[in-house]
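To begin, one chain is listed below as C-alpha coordinates, in the form predicted alone.
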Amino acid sequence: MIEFHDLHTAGEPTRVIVSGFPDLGNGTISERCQRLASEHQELCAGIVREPRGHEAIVAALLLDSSDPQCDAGVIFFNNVGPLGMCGHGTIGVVRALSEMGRVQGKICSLETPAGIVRAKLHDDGDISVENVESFLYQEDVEITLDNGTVVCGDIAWGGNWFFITGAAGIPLQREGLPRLVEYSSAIRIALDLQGRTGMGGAPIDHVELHEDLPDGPLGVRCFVLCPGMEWDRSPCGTGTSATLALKAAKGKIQEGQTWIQESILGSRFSATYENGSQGILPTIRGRAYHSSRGQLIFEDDDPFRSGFPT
(Lines of atoms letter the chains of each structure in order from A and count residues from 1; the text may use other names and numbers.)
(Lines give C-alpha, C1' and ligand atoms only; values in the text may rest on other atoms or scores of the structure.)
Protein backbone atom coordinates (compact mmCIF):
# COMPACT_ATOMS: atom_id res chain seq x y z
CA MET A 1 0.00 0.00 0.00
CA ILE A 2 1.46 3.32 -1.14
CA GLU A 3 0.68 6.47 0.84
CA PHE A 4 0.75 9.69 -1.15
CA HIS A 5 0.06 13.42 -1.20
CA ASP A 6 -1.20 14.89 -4.48
CA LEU A 7 -0.40 18.52 -5.28
CA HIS A 8 -0.24 20.68 -8.35
CA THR A 9 2.21 23.46 -9.16
CA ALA A 10 0.89 25.99 -11.67
CA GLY A 11 -1.46 23.27 -12.91
CA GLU A 12 1.04 20.40 -13.26
CA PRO A 13 0.40 17.49 -10.86
CA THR A 14 2.94 15.98 -8.46
CA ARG A 15 2.25 12.76 -6.57
CA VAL A 16 4.52 12.72 -3.52
CA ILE A 17 5.13 9.16 -2.28
CA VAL A 18 5.60 9.32 1.48
CA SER A 19 5.62 5.61 2.44
CA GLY A 20 5.08 2.07 1.19
CA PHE A 21 7.63 1.99 -1.65
CA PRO A 22 10.09 -0.95 -1.61
CA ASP A 23 13.46 -0.31 0.04
CA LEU A 24 16.06 0.93 -2.45
CA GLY A 25 18.99 0.32 -0.11
CA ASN A 26 21.80 2.72 0.66
CA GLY A 27 23.91 5.01 -1.49
CA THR A 28 23.40 8.32 -3.21
CA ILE A 29 20.06 9.29 -4.67
CA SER A 30 21.55 8.76 -8.14
CA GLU A 31 22.51 5.19 -7.22
CA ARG A 32 19.10 4.48 -5.74
CA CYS A 33 17.47 6.02 -8.83
CA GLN A 34 19.30 3.43 -10.94
CA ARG A 35 17.88 0.66 -8.74
CA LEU A 36 14.40 2.11 -9.05
CA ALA A 37 14.73 2.16 -12.85
CA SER A 38 16.04 -1.40 -13.09
CA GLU A 39 13.89 -3.11 -10.43
CA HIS A 40 10.62 -1.20 -9.99
CA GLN A 41 9.47 0.11 -13.37
CA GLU A 42 6.14 -1.73 -13.19
CA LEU A 43 5.32 -0.30 -9.77
CA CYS A 44 6.28 3.21 -10.89
CA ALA A 45 4.02 2.86 -13.93
CA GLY A 46 1.16 1.70 -11.71
CA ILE A 47 1.60 4.73 -9.46
CA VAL A 48 1.35 7.36 -12.19
CA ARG A 49 -0.63 5.80 -15.05
CA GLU A 50 -4.34 5.12 -15.28
CA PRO A 51 -6.37 3.75 -13.53
CA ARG A 52 -4.67 5.15 -10.37
CA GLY A 53 -3.33 8.25 -12.04
CA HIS A 54 -2.97 9.73 -15.51
CA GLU A 55 -0.19 10.26 -18.00
CA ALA A 56 0.67 13.83 -16.92
CA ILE A 57 1.43 12.96 -13.28
CA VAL A 58 5.02 13.26 -12.08
CA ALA A 59 5.70 11.21 -8.96
CA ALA A 60 8.22 12.23 -6.31
CA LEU A 61 9.53 9.43 -4.10
CA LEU A 62 10.65 10.80 -0.73
CA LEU A 63 13.78 9.16 0.70
CA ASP A 64 16.42 9.82 3.31
CA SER A 65 19.31 11.74 1.79
CA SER A 66 22.86 10.38 1.68
CA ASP A 67 24.00 13.95 2.45
CA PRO A 68 23.48 14.88 6.12
CA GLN A 69 23.07 18.54 5.14
CA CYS A 70 19.94 17.76 3.11
CA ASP A 71 16.44 17.56 4.58
CA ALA A 72 15.44 14.72 2.25
CA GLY A 73 16.22 12.91 -0.96
CA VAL A 74 13.79 12.67 -3.84
CA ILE A 75 13.54 10.67 -7.06
CA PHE A 76 11.16 12.01 -9.69
CA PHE A 77 9.55 9.72 -12.27
CA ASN A 78 6.82 10.00 -14.86
CA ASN A 79 4.92 7.61 -17.12
CA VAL A 80 8.10 6.33 -18.81
CA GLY A 81 10.68 6.40 -16.02
CA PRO A 82 12.93 8.53 -13.80
CA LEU A 83 13.71 12.20 -14.38
CA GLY A 84 16.98 13.86 -13.44
CA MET A 85 15.25 16.82 -11.87
CA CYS A 86 11.79 18.40 -11.83
CA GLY A 87 11.25 22.06 -10.97
CA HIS A 88 7.47 22.06 -10.49
CA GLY A 89 7.82 18.77 -8.61
CA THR A 90 10.38 20.24 -6.24
CA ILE A 91 8.00 23.06 -5.37
CA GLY A 92 5.32 20.44 -4.67
CA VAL A 93 7.67 18.30 -2.58
CA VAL A 94 8.74 21.26 -0.43
CA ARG A 95 5.10 22.24 0.17
CA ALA A 96 4.33 18.64 1.20
CA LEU A 97 7.39 18.42 3.48
CA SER A 98 6.40 21.70 5.11
CA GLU A 99 2.87 20.41 5.77
CA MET A 100 4.38 17.24 7.24
CA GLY A 101 6.56 19.27 9.64
CA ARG A 102 9.79 18.14 7.99
CA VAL A 103 11.15 21.60 7.10
CA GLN A 104 12.95 23.53 9.83
CA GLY A 105 12.54 27.24 9.24
CA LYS A 106 12.20 28.58 5.70
CA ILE A 107 15.00 26.73 3.89
CA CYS A 108 14.86 23.17 2.55
CA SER A 109 17.66 21.23 0.81
CA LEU A 110 16.95 18.19 -1.37
CA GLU A 111 19.25 15.61 -2.90
CA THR A 112 18.09 14.75 -6.44
CA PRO A 113 19.68 12.59 -9.17
CA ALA A 114 20.79 15.82 -10.90
CA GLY A 115 22.38 17.26 -7.77
CA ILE A 116 21.48 19.13 -4.60
CA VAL A 117 18.85 21.85 -4.86
CA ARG A 118 17.78 24.36 -2.22
CA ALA A 119 14.33 25.84 -1.77
CA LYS A 120 12.93 28.73 0.24
CA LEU A 121 9.41 29.08 1.61
CA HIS A 122 8.16 32.65 1.31
CA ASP A 123 5.66 34.34 3.60
CA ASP A 124 3.17 34.81 0.73
CA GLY A 125 3.00 31.05 0.10
CA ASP A 126 5.38 30.96 -2.86
CA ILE A 127 8.35 28.60 -2.94
CA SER A 128 11.57 29.41 -4.79
CA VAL A 129 13.96 26.70 -5.95
CA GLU A 130 17.68 27.20 -6.53
CA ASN A 131 18.09 24.72 -9.35
CA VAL A 132 21.21 22.92 -10.54
CA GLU A 133 23.65 24.80 -12.75
CA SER A 134 22.15 25.22 -16.21
CA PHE A 135 23.83 25.97 -19.51
CA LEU A 136 23.48 26.33 -23.27
CA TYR A 137 25.08 23.29 -24.88
CA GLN A 138 24.63 23.88 -28.63
CA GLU A 139 22.92 26.74 -30.45
CA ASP A 140 21.36 27.02 -33.91
CA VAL A 141 21.01 23.26 -34.32
CA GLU A 142 19.12 22.25 -37.46
CA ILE A 143 17.01 19.13 -37.75
CA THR A 144 14.77 17.96 -40.60
CA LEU A 145 11.29 16.65 -39.88
CA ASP A 146 9.88 13.70 -41.80
CA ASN A 147 7.83 16.12 -43.96
CA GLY A 148 11.01 17.93 -45.02
CA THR A 149 10.58 20.95 -42.75
CA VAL A 150 13.88 22.25 -41.33
CA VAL A 151 13.69 23.37 -37.69
CA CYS A 152 16.42 25.41 -36.00
CA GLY A 153 16.73 25.45 -32.22
CA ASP A 154 19.05 25.35 -29.22
CA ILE A 155 20.03 22.48 -26.94
CA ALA A 156 20.26 23.39 -23.26
CA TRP A 157 20.47 21.73 -19.85
CA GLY A 158 18.27 22.83 -16.93
CA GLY A 159 18.26 19.59 -14.94
CA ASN A 160 16.88 17.78 -18.00
CA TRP A 161 17.88 18.11 -21.67
CA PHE A 162 15.82 20.46 -23.86
CA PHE A 163 15.55 21.32 -27.52
CA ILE A 164 14.15 24.87 -27.55
CA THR A 165 12.68 26.52 -30.61
CA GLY A 166 9.81 28.67 -31.85
CA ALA A 167 6.24 27.50 -32.26
CA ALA A 168 6.22 27.80 -36.07
CA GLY A 169 3.12 29.95 -36.05
CA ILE A 170 1.06 27.56 -33.94
CA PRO A 171 -0.75 29.57 -31.24
CA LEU A 172 0.36 28.57 -27.74
CA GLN A 173 -3.23 28.20 -26.58
CA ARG A 174 -5.21 25.19 -25.37
CA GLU A 175 -7.12 25.04 -28.65
CA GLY A 176 -3.80 24.53 -30.39
CA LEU A 177 -2.90 21.46 -28.32
CA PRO A 178 -3.28 18.79 -31.04
CA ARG A 179 -1.02 20.73 -33.40
CA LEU A 180 1.47 21.56 -30.65
CA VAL A 181 1.75 17.93 -29.59
CA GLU A 182 2.07 16.78 -33.22
CA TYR A 183 4.76 19.35 -34.05
CA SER A 184 6.85 18.86 -30.90
CA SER A 185 6.54 15.06 -31.21
CA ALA A 186 7.88 15.28 -34.77
CA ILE A 187 10.83 17.31 -33.44
CA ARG A 188 11.50 14.75 -30.73
CA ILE A 189 11.46 11.88 -33.25
CA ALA A 190 13.78 13.80 -35.61
CA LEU A 191 16.25 14.49 -32.79
CA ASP A 192 16.46 10.77 -32.06
CA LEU A 193 16.69 9.68 -35.71
CA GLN A 194 19.35 12.29 -36.56
CA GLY A 195 21.51 11.54 -33.52
CA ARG A 196 21.14 14.88 -31.80
CA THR A 197 21.91 14.45 -28.12
CA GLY A 198 22.92 16.28 -25.01
CA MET A 199 26.34 16.00 -23.42
CA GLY A 200 27.79 12.50 -23.39
CA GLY A 201 25.13 11.20 -25.76
CA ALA A 202 22.29 11.85 -23.32
CA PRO A 203 18.88 11.79 -25.03
CA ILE A 204 17.09 15.10 -25.47
CA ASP A 205 13.78 14.08 -23.96
CA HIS A 206 12.08 17.49 -23.64
CA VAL A 207 10.98 19.78 -26.49
CA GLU A 208 10.09 23.39 -25.64
CA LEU A 209 8.29 25.80 -27.96
CA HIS A 210 8.28 29.57 -27.37
CA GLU A 211 6.41 32.71 -28.33
CA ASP A 212 6.81 36.24 -26.95
CA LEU A 213 4.54 37.33 -24.12
CA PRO A 214 1.89 39.75 -25.40
CA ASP A 215 1.82 41.98 -22.33
CA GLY A 216 5.38 43.21 -22.26
CA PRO A 217 7.38 41.60 -19.39
CA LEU A 218 10.70 39.97 -20.15
CA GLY A 219 9.84 36.33 -20.82
CA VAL A 220 7.99 33.87 -23.03
CA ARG A 221 4.87 31.77 -23.22
CA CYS A 222 5.91 28.14 -23.60
CA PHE A 223 4.73 24.67 -24.48
CA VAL A 224 6.80 21.74 -23.21
CA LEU A 225 6.54 18.15 -24.43
CA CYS A 226 7.85 15.82 -21.72
CA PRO A 227 9.21 12.26 -21.92
CA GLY A 228 6.31 9.94 -22.62
CA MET A 229 4.91 12.51 -25.07
CA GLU A 230 2.73 14.23 -22.46
CA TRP A 231 2.61 18.05 -22.21
CA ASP A 232 3.55 20.05 -19.14
CA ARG A 233 0.63 21.96 -17.64
CA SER A 234 3.01 24.27 -15.78
CA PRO A 235 5.63 26.58 -17.34
CA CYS A 236 8.17 23.80 -16.51
CA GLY A 237 10.83 24.59 -13.92
CA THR A 238 13.73 22.81 -15.63
CA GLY A 239 12.57 24.26 -18.96
CA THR A 240 12.57 27.75 -17.46
CA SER A 241 16.12 27.08 -16.21
CA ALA A 242 17.27 25.90 -19.64
CA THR A 243 15.63 28.93 -21.27
CA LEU A 244 17.34 31.31 -18.86
CA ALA A 245 20.68 29.65 -19.63
CA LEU A 246 20.38 30.10 -23.38
CA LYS A 247 19.02 33.66 -23.06
CA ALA A 248 21.89 34.57 -20.74
CA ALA A 249 24.42 33.02 -23.12
CA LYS A 250 22.99 35.09 -25.97
CA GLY A 251 22.96 38.31 -23.94
CA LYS A 252 19.14 38.54 -23.88
CA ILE A 253 18.90 38.75 -20.08
CA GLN A 254 21.30 39.95 -17.42
CA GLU A 255 22.16 38.59 -13.99
CA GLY A 256 19.52 39.66 -11.46
CA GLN A 257 16.81 40.52 -14.00
CA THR A 258 13.43 38.82 -13.57
CA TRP A 259 12.25 36.42 -16.27
CA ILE A 260 8.60 35.35 -16.65
CA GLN A 261 7.76 31.93 -18.09
CA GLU A 262 4.08 31.32 -18.82
CA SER A 263 2.29 28.06 -19.62
CA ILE A 264 -0.49 27.65 -22.17
CA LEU A 265 -2.86 27.62 -19.17
CA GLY A 266 -1.70 31.14 -18.26
CA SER A 267 0.08 30.06 -15.05
CA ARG A 268 3.49 31.62 -14.48
CA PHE A 269 6.89 31.05 -12.91
CA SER A 270 9.23 33.96 -12.23
CA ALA A 271 12.96 33.38 -12.36
CA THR A 272 16.31 35.05 -11.87
CA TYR A 273 19.88 33.81 -12.13
CA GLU A 274 23.41 34.27 -10.89
CA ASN A 275 26.44 33.45 -12.99
CA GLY A 276 27.96 30.01 -12.43
CA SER A 277 31.20 28.30 -13.38
CA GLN A 278 30.00 26.94 -16.75
CA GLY A 279 26.55 28.48 -17.06
CA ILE A 280 24.03 30.02 -14.68
CA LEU A 281 22.51 29.25 -11.28
CA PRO A 282 18.77 29.77 -11.78
CA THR A 283 16.13 30.37 -9.11
CA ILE A 284 12.54 29.50 -10.04
CA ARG A 285 9.58 30.79 -8.03
CA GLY A 286 6.01 29.44 -8.01
CA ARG A 287 3.31 27.99 -5.79
CA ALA A 288 1.97 24.48 -5.09
CA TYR A 289 -1.50 23.50 -3.92
CA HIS A 290 -2.67 20.33 -2.23
CA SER A 291 -5.39 18.44 -4.08
CA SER A 292 -5.69 15.10 -2.23
CA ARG A 293 -4.08 12.58 0.11
CA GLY A 294 -4.61 8.86 0.20
CA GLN A 295 -3.43 5.31 -0.39
CA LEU A 296 -2.80 3.38 -3.58
CA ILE A 297 -3.77 -0.28 -3.48
CA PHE A 298 -2.22 -2.94 -5.75
CA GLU A 299 -4.16 -6.22 -5.62
CA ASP A 300 -2.25 -9.29 -6.79
CA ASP A 301 -4.81 -10.31 -9.43
CA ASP A 302 -5.42 -6.79 -10.77
CA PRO A 303 -4.73 -6.91 -14.53
CA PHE A 304 -3.83 -3.21 -14.39
CA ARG A 305 -1.44 -3.29 -11.41
CA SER A 306 1.13 -1.61 -13.68
CA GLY A 307 -1.33 0.82 -15.22
CA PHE A 308 -2.70 0.84 -18.72
CA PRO A 309 -0.04 -0.30 -21.24
CA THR A 310 1.43 2.38 -23.49
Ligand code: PYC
Second form
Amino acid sequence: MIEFHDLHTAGEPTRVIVSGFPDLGNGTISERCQRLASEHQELCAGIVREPRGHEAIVAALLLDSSDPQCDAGVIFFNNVGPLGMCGHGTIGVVRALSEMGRVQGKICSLETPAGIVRAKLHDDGDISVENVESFLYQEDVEITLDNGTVVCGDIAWGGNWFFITGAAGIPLQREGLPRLVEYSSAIRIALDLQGRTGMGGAPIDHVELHEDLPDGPLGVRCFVLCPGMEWDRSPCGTGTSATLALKAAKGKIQEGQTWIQESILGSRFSATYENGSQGILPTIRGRAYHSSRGQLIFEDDDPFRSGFPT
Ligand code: PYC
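Switch from the form predicted alone to the form predicted in complex with ligand PYC and give that structure.
First the chain shown before, then all remaining chains and molecules of the complex.
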Protein backbone atom coordinates (compact mmCIF):
# COMPACT_ATOMS: atom_id res chain seq x y z
CA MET A 1 0.00 0.00 0.00
CA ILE A 2 1.37 3.38 -1.03
CA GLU A 3 0.62 6.51 1.00
CA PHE A 4 0.44 9.74 -0.94
CA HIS A 5 -0.31 13.46 -0.72
CA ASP A 6 -1.76 15.02 -3.87
CA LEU A 7 -1.10 18.69 -4.52
CA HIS A 8 -1.15 21.00 -7.49
CA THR A 9 1.15 23.88 -8.30
CA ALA A 10 -0.34 26.46 -10.64
CA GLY A 11 -2.73 23.74 -11.85
CA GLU A 12 -0.16 20.97 -12.47
CA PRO A 13 -0.56 17.92 -10.20
CA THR A 14 2.15 16.40 -8.01
CA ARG A 15 1.60 13.07 -6.24
CA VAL A 16 4.06 12.93 -3.33
CA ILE A 17 4.78 9.32 -2.34
CA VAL A 18 5.37 9.33 1.38
CA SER A 19 5.67 5.60 2.16
CA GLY A 20 5.14 2.10 0.80
CA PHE A 21 7.48 2.21 -2.23
CA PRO A 22 9.95 -0.74 -2.41
CA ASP A 23 13.42 -0.09 -1.00
CA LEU A 24 15.80 1.31 -3.63
CA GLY A 25 18.92 0.54 -1.56
CA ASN A 26 21.75 2.97 -0.89
CA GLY A 27 23.60 5.43 -3.06
CA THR A 28 22.97 8.86 -4.46
CA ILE A 29 19.51 9.87 -5.58
CA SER A 30 20.77 9.62 -9.15
CA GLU A 31 21.82 5.99 -8.59
CA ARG A 32 18.52 5.14 -6.88
CA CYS A 33 16.68 6.83 -9.77
CA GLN A 34 18.36 4.41 -12.20
CA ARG A 35 17.19 1.49 -10.03
CA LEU A 36 13.65 2.88 -9.97
CA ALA A 37 13.66 3.19 -13.78
CA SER A 38 15.00 -0.33 -14.40
CA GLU A 39 13.20 -2.30 -11.67
CA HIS A 40 9.90 -0.54 -10.90
CA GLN A 41 8.49 0.68 -14.21
CA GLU A 42 5.15 -1.06 -13.72
CA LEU A 43 4.58 0.22 -10.21
CA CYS A 44 5.49 3.78 -11.31
CA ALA A 45 3.00 3.53 -14.18
CA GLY A 46 0.33 2.23 -11.77
CA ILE A 47 0.93 5.18 -9.40
CA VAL A 48 0.65 7.81 -12.12
CA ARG A 49 -1.77 6.46 -14.73
CA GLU A 50 -5.48 5.68 -14.76
CA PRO A 51 -7.34 4.16 -12.96
CA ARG A 52 -5.46 5.47 -9.87
CA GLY A 53 -4.23 8.67 -11.46
CA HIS A 54 -4.06 10.28 -14.89
CA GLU A 55 -1.44 10.97 -17.54
CA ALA A 56 -0.59 14.53 -16.40
CA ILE A 57 0.42 13.56 -12.86
CA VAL A 58 4.06 13.92 -11.87
CA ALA A 59 4.91 11.69 -8.92
CA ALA A 60 7.59 12.65 -6.39
CA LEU A 61 9.05 9.77 -4.41
CA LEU A 62 10.35 11.04 -1.05
CA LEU A 63 13.55 9.38 0.15
CA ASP A 64 16.37 9.99 2.61
CA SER A 65 19.13 11.98 0.99
CA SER A 66 22.66 10.60 0.59
CA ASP A 67 23.88 14.13 1.41
CA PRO A 68 23.69 14.97 5.14
CA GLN A 69 23.16 18.64 4.25
CA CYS A 70 19.85 17.90 2.52
CA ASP A 71 16.51 17.52 4.29
CA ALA A 72 15.32 14.84 1.86
CA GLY A 73 15.92 13.23 -1.51
CA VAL A 74 13.30 13.12 -4.24
CA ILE A 75 12.86 11.25 -7.52
CA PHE A 76 10.27 12.68 -9.90
CA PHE A 77 8.56 10.45 -12.47
CA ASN A 78 5.71 10.93 -14.90
CA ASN A 79 3.65 8.67 -17.18
CA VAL A 80 6.75 7.45 -19.06
CA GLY A 81 9.61 7.51 -16.54
CA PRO A 82 11.85 9.67 -14.34
CA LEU A 83 12.47 13.41 -14.80
CA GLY A 84 15.82 15.01 -13.90
CA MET A 85 14.20 17.82 -11.95
CA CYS A 86 10.73 19.26 -11.69
CA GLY A 87 10.06 22.84 -10.61
CA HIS A 88 6.32 22.67 -9.98
CA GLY A 89 6.88 19.29 -8.29
CA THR A 90 9.54 20.71 -5.96
CA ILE A 91 7.13 23.43 -4.84
CA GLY A 92 4.56 20.69 -4.13
CA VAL A 93 7.08 18.50 -2.27
CA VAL A 94 8.23 21.39 -0.07
CA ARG A 95 4.64 22.27 0.81
CA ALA A 96 3.98 18.60 1.71
CA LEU A 97 7.19 18.32 3.77
CA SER A 98 6.29 21.50 5.61
CA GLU A 99 2.80 20.16 6.49
CA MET A 100 4.44 16.93 7.68
CA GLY A 101 6.70 18.95 10.02
CA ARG A 102 9.80 17.91 8.11
CA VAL A 103 11.12 21.41 7.34
CA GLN A 104 13.13 23.12 10.09
CA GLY A 105 12.59 26.87 9.75
CA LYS A 106 11.93 28.34 6.33
CA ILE A 107 14.66 26.72 4.23
CA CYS A 108 14.71 23.22 2.79
CA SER A 109 17.37 21.48 0.65
CA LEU A 110 16.52 18.54 -1.59
CA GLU A 111 18.76 16.10 -3.46
CA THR A 112 17.37 15.40 -6.96
CA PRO A 113 18.90 13.40 -9.84
CA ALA A 114 19.81 16.74 -11.50
CA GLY A 115 21.57 18.12 -8.40
CA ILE A 116 20.76 19.83 -5.11
CA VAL A 117 18.01 22.45 -5.02
CA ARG A 118 17.17 24.77 -2.15
CA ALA A 119 13.69 26.06 -1.39
CA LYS A 120 12.36 28.84 0.80
CA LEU A 121 8.90 29.06 2.39
CA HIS A 122 7.61 32.64 2.28
CA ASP A 123 5.19 34.17 4.79
CA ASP A 124 2.53 34.70 2.07
CA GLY A 125 2.41 30.94 1.31
CA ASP A 126 4.61 31.08 -1.78
CA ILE A 127 7.60 28.78 -2.13
CA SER A 128 10.69 29.73 -4.10
CA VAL A 129 13.13 27.21 -5.50
CA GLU A 130 16.77 27.86 -6.30
CA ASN A 131 17.04 25.52 -9.22
CA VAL A 132 20.13 23.86 -10.68
CA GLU A 133 22.44 25.92 -12.91
CA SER A 134 20.70 26.48 -16.23
CA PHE A 135 22.21 27.40 -19.59
CA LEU A 136 21.67 27.96 -23.30
CA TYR A 137 23.27 25.00 -25.11
CA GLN A 138 22.65 25.64 -28.83
CA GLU A 139 21.15 28.68 -30.51
CA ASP A 140 19.10 28.96 -33.73
CA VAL A 141 18.83 25.23 -34.37
CA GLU A 142 16.80 24.33 -37.48
CA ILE A 143 14.75 21.15 -37.65
CA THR A 144 12.44 19.95 -40.43
CA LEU A 145 9.02 18.55 -39.55
CA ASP A 146 7.59 15.59 -41.48
CA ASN A 147 5.40 18.00 -43.51
CA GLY A 148 8.54 19.87 -44.66
CA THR A 149 8.10 22.90 -42.35
CA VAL A 150 11.42 24.20 -41.03
CA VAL A 151 11.33 25.28 -37.37
CA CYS A 152 14.08 27.35 -35.76
CA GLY A 153 14.58 27.24 -31.99
CA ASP A 154 17.07 27.11 -29.14
CA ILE A 155 18.17 24.20 -26.96
CA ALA A 156 18.55 24.98 -23.26
CA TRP A 157 18.95 23.14 -19.94
CA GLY A 158 16.87 24.04 -16.88
CA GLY A 159 17.08 20.71 -15.01
CA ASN A 160 15.54 19.00 -18.08
CA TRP A 161 16.32 19.54 -21.79
CA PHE A 162 14.12 21.95 -23.74
CA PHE A 163 13.69 22.95 -27.37
CA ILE A 164 12.24 26.48 -27.19
CA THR A 165 10.56 28.20 -30.11
CA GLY A 166 7.53 30.34 -31.09
CA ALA A 167 3.98 29.02 -31.34
CA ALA A 168 3.71 29.46 -35.14
CA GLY A 169 0.55 31.54 -34.85
CA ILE A 170 -1.33 28.91 -32.81
CA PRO A 171 -3.15 30.67 -29.95
CA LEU A 172 -1.64 29.88 -26.58
CA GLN A 173 -5.12 29.37 -25.18
CA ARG A 174 -7.04 26.30 -24.07
CA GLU A 175 -8.91 26.18 -27.38
CA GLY A 176 -5.55 25.94 -29.16
CA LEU A 177 -4.54 22.81 -27.18
CA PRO A 178 -5.13 20.12 -29.83
CA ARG A 179 -3.04 22.08 -32.37
CA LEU A 180 -0.38 22.93 -29.78
CA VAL A 181 -0.04 19.25 -28.85
CA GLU A 182 0.11 18.25 -32.54
CA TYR A 183 2.70 20.91 -33.45
CA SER A 184 4.97 20.35 -30.43
CA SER A 185 4.74 16.55 -30.84
CA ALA A 186 5.87 16.94 -34.48
CA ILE A 187 8.85 18.98 -33.22
CA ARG A 188 9.67 16.35 -30.59
CA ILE A 189 9.58 13.55 -33.20
CA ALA A 190 11.74 15.61 -35.62
CA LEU A 191 14.33 16.30 -32.90
CA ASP A 192 14.68 12.56 -32.28
CA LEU A 193 14.72 11.60 -35.97
CA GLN A 194 17.30 14.27 -36.81
CA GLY A 195 19.57 13.21 -33.93
CA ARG A 196 19.31 16.52 -32.06
CA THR A 197 20.23 15.96 -28.43
CA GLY A 198 21.29 17.79 -25.33
CA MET A 199 24.77 17.30 -23.83
CA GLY A 200 26.11 13.74 -23.84
CA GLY A 201 23.39 12.58 -26.24
CA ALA A 202 20.55 13.22 -23.77
CA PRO A 203 17.12 13.32 -25.45
CA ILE A 204 15.53 16.76 -25.71
CA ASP A 205 12.30 15.57 -24.16
CA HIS A 206 10.50 18.87 -23.48
CA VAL A 207 9.23 21.26 -26.17
CA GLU A 208 8.31 24.79 -25.12
CA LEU A 209 6.35 27.26 -27.25
CA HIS A 210 6.34 30.98 -26.41
CA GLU A 211 4.49 34.17 -27.02
CA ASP A 212 5.53 37.49 -25.37
CA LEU A 213 3.18 38.76 -22.67
CA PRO A 214 1.22 41.73 -23.97
CA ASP A 215 2.48 45.11 -22.60
CA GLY A 216 3.44 44.89 -19.03
CA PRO A 217 5.81 42.55 -17.27
CA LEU A 218 8.88 41.04 -18.85
CA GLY A 219 7.89 37.48 -19.63
CA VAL A 220 6.13 34.95 -21.83
CA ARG A 221 2.98 32.89 -21.98
CA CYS A 222 4.02 29.32 -22.70
CA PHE A 223 2.94 25.84 -23.67
CA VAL A 224 5.17 22.94 -22.58
CA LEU A 225 4.96 19.42 -23.98
CA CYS A 226 6.36 16.93 -21.44
CA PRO A 227 8.15 13.63 -22.25
CA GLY A 228 4.98 11.49 -22.14
CA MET A 229 3.32 13.86 -24.66
CA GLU A 230 1.17 15.43 -21.91
CA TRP A 231 1.13 19.21 -21.54
CA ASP A 232 2.17 21.04 -18.41
CA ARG A 233 -0.76 22.79 -16.73
CA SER A 234 1.72 25.02 -14.86
CA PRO A 235 4.26 27.42 -16.42
CA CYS A 236 6.86 24.63 -15.87
CA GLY A 237 9.63 25.43 -13.39
CA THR A 238 12.46 23.79 -15.33
CA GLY A 239 11.06 25.35 -18.54
CA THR A 240 11.05 28.77 -16.88
CA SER A 241 14.68 28.18 -15.83
CA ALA A 242 15.69 27.15 -19.37
CA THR A 243 13.87 30.20 -20.77
CA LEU A 244 15.59 32.53 -18.32
CA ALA A 245 18.99 31.06 -19.28
CA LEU A 246 18.19 31.63 -22.94
CA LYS A 247 16.91 35.20 -22.42
CA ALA A 248 19.92 36.03 -20.21
CA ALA A 249 22.35 34.67 -22.82
CA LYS A 250 20.64 36.82 -25.47
CA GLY A 251 20.78 39.94 -23.25
CA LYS A 252 16.97 40.21 -22.96
CA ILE A 253 16.97 40.14 -19.15
CA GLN A 254 19.51 41.23 -16.56
CA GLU A 255 20.53 39.70 -13.23
CA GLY A 256 17.98 40.62 -10.52
CA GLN A 257 15.13 41.61 -12.92
CA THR A 258 11.84 39.77 -12.47
CA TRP A 259 10.62 37.43 -15.19
CA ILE A 260 6.99 36.23 -15.41
CA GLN A 261 6.12 32.91 -17.03
CA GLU A 262 2.43 32.20 -17.62
CA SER A 263 0.77 28.86 -18.41
CA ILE A 264 -2.06 28.05 -20.79
CA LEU A 265 -4.35 28.22 -17.72
CA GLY A 266 -3.14 31.76 -16.95
CA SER A 267 -1.31 30.64 -13.77
CA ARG A 268 2.08 32.25 -13.22
CA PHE A 269 5.56 31.70 -11.82
CA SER A 270 7.87 34.63 -11.18
CA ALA A 271 11.61 34.14 -11.53
CA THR A 272 14.92 35.92 -11.12
CA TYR A 273 18.50 34.81 -11.63
CA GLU A 274 22.07 35.36 -10.55
CA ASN A 275 24.99 34.69 -12.83
CA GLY A 276 26.55 31.25 -12.48
CA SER A 277 29.81 29.75 -13.72
CA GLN A 278 28.47 28.41 -17.07
CA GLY A 279 25.01 29.92 -17.14
CA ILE A 280 22.57 31.24 -14.58
CA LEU A 281 21.29 30.28 -11.14
CA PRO A 282 17.50 30.69 -11.41
CA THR A 283 15.01 31.13 -8.57
CA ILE A 284 11.40 30.23 -9.39
CA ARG A 285 8.52 31.29 -7.17
CA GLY A 286 5.00 29.84 -7.05
CA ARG A 287 2.42 28.24 -4.80
CA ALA A 288 1.15 24.70 -4.19
CA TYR A 289 -2.22 23.59 -2.84
CA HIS A 290 -3.19 20.25 -1.31
CA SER A 291 -5.97 18.43 -3.12
CA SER A 292 -6.09 15.05 -1.33
CA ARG A 293 -4.25 12.49 0.77
CA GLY A 294 -4.72 8.78 0.75
CA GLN A 295 -3.56 5.26 0.04
CA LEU A 296 -3.16 3.52 -3.29
CA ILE A 297 -4.12 -0.13 -3.24
CA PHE A 298 -2.80 -2.66 -5.79
CA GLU A 299 -4.71 -5.93 -5.47
CA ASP A 300 -2.86 -9.02 -6.79
CA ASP A 301 -5.53 -9.98 -9.30
CA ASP A 302 -6.26 -6.43 -10.52
CA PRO A 303 -5.65 -6.50 -14.31
CA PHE A 304 -4.93 -2.73 -14.17
CA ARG A 305 -2.33 -2.78 -11.37
CA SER A 306 0.10 -1.06 -13.76
CA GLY A 307 -2.49 1.38 -15.08
CA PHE A 308 -3.17 1.90 -18.74
CA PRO A 309 -2.20 4.61 -21.23
CA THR A 310 -4.98 6.87 -22.51
O1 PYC B 1 7.70 22.27 -13.42
O2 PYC B 1 9.70 21.63 -14.09
C3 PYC B 1 8.48 21.51 -14.06
C4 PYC B 1 7.87 20.40 -14.81
C5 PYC B 1 8.49 19.47 -15.60
C6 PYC B 1 7.51 18.62 -16.10
C7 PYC B 1 6.30 19.04 -15.60
N8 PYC B 1 6.55 20.13 -14.82
